[in-house]
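The chain below stands alone, shown as structure tokens; this is the form predicted on its own.
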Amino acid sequence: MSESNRNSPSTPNRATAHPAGRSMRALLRSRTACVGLGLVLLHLAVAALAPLLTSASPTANVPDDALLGPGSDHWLGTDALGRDVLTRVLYGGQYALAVSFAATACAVALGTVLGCATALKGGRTDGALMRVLDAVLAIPPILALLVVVTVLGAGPLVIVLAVTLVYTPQVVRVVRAAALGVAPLDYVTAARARGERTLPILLREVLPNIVHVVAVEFAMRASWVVLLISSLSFLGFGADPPTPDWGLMISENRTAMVVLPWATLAPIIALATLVVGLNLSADGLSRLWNVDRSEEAS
């Protein structure tokens, strides 16, 4: 084969199929993704620096300061137990971000491995696994989570496990569809011809070329997980009092919303901005990588 044929742009190879090293440069070209990730990073910074941003305790009850309005001592007022609302909002991101991101990471990691593996294996293994996942997908996520936490208890580890079980099938379907587009390409066929095992092929040949799909899936899935875990806390199956958690704060203070609206509105705004940031990140990255794929195809 001539040198010109070997270097033909129509020949699929790993160098032209969205390597992970291009992700940062691509990100900087997407205003939507930058805004979304900026909001997420802001929440991460506030949660990490909460002890430095406020000296008040997020859990100590001060009955004499109950239901105070906004002022110089308490910028957003206090709740029915005299706890500073702003302090609890600042600390509330720690539980929401830690549990939600841990659960999302587990679900996306497991779903990515299973999705790539089934796409490479194919045959009866692929068909059998997809039918099992279809059965799991038929169960509403909130119902499945309520069943799990009712049986096993409402601890952070249980919630991470429950979310992983609920959302892994959805990740598998998305990643499998992307991996099916990569599996027939020449460099994957060559790796199989060399006798490489499934795991090395997955890590070296398939995963680097669908990393954009995994990144978008993580951002999109994280926004749903944040809302789902906050819903569990609101219903009394998530964070236990007096843990500063946004969903729990909304549940505790909703009855006093007329007296002190900020005790309810502040965690709602914090939760909404985090979810919007994650959605903007997913949307911006998805649009950007779709444009890049169109340019490469042309």
Given for the second form:
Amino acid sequence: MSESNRNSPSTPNRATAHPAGRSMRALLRSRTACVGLGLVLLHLAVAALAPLLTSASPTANVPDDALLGPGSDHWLGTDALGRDVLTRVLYGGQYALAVSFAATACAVALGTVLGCATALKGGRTDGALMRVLDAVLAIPPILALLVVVTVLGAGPLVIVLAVTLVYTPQVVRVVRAAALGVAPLDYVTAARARGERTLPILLREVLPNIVHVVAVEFAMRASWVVLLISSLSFLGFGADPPTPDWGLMISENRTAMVVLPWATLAPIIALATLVVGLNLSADGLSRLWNVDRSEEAS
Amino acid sequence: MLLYTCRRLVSAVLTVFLSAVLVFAAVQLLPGDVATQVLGQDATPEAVAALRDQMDLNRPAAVRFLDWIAGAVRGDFGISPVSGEPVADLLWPHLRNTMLIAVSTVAVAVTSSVVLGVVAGLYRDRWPDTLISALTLIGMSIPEFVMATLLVLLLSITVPVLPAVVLDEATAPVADLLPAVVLPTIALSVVMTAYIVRMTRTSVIDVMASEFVTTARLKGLSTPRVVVRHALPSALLPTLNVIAMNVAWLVGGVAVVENVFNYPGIGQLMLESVHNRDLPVLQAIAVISALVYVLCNLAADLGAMALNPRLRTGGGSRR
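Now the other one: the form predicted together with the partner chain, given that the block above is the form predicted on its own.
Every component of the complex follows; first up is the chain already shown.
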């Protein structure tokens, strides 16, 4: 890649499409996006600062304190093993957030690269890849996840890998559709005419113009991944038992739901607010940047 | 029309075949020997060798795959190494039970989401729309197992009208299972409705702004007639696809919800097979799920073509 191309007119429709180029003010004006991103940031902050917010241990068993109702010592009561529910809820986001964000980042990154590349390449490669991805899409995510976990054994790394495998095809579809809209535009043709190779075209011409689609896709996908991973924990294939995790807490405490509703309701509320936050972010951002979301049926 | 239908059919068959290849490859070719996987790490070498023999693992994977797919086409998925029964015998009763939930969920979710979506679209940005959008957001954000758990608390424990846990065998008569179908159906319908409503709302808003609806209005037709006769058929077109996509989700969602209620369906069989490392059963479930998904998408595409004159390209076999 020669130096002169650095200044090529790569982003003509900056005003409508380039998120980084737009001021924070537009973002702050969208109430939906603000509330959504606020909720997600709140969850990230609580997960990161959990040890500062509470002095209790999320995993230590205190049999004498088992199944207490809400009180001054334990604001939300304790579970069957005498662990403080509030403490476990505060710590509970760590596993879900870490695994979900890692998996979403992998799926979105891989999907973006594949989606852009296949849209630019077109022809037979594109047709063949889409066929294979259709075949992957036909297998339900949770089943694919369970098969991978059965064969490779549970563990955060395996789950990240499996979720990446399951959700990359959906990201490819969305990104490919967006890239196909950009590919026939003049500045891409110009770059091709200059004799640039596919990778630089992809990075400098196509990607900056679909960043907004990728950002919305990230928020949307993250909400699906959080739900999927919590389902996996609920079924007993995600987080391992002493780990504080919302999905796991719901499955542990639901038998005592009548006696101690808060032990189940608190992790439910935490999980739901995180997903609401991600959905609101996706909604707000897509309205802000006029992203067409009809490709995101699932 | 005919040509398009044929092309679509061929591509559907190809997709199912590719899915089968992927599933087979994932189960058979991933690190670790299938016989060891089934028996666990501390099985004796003799036991592993015997099972390898029984499962024909000493033949090349490609040959085994062709054998397996040839059997699968005839409804024979081999023998479960865990229970010793034919996989098909395990599969069909569970599949029948899951179909009970799936069919009722699709019926409830599609009806309610079309009604709610049309209401939200017609009352755009007024209170019914705001209310429906808020409920939709909540429905999308609560995992189906949570919805199921809350329903149990509400309708089985607080007001005990419906069973919280199913004790029937997989082969129980349909009539015995019916009361147990209600709660899973509600739990899944809420989530599925939430996703479909969004699409219906958007497309109702688009269609109501279109020229042919304005024409119909200017002709002096009443609003109900404009909505039902003119707008709805076009507005439902994009929704068809979303419904088909949701069926793929439904197969997964069913698994989790069945677990909450201990309902003897395909999801329960799936989790049991994961626990027992019963890979042939998992393989069969995956292929059947893929088949269901592809068939739904095919139906949606052909349905959309039948409803939309602009998609009927190539030949005037139908006006």
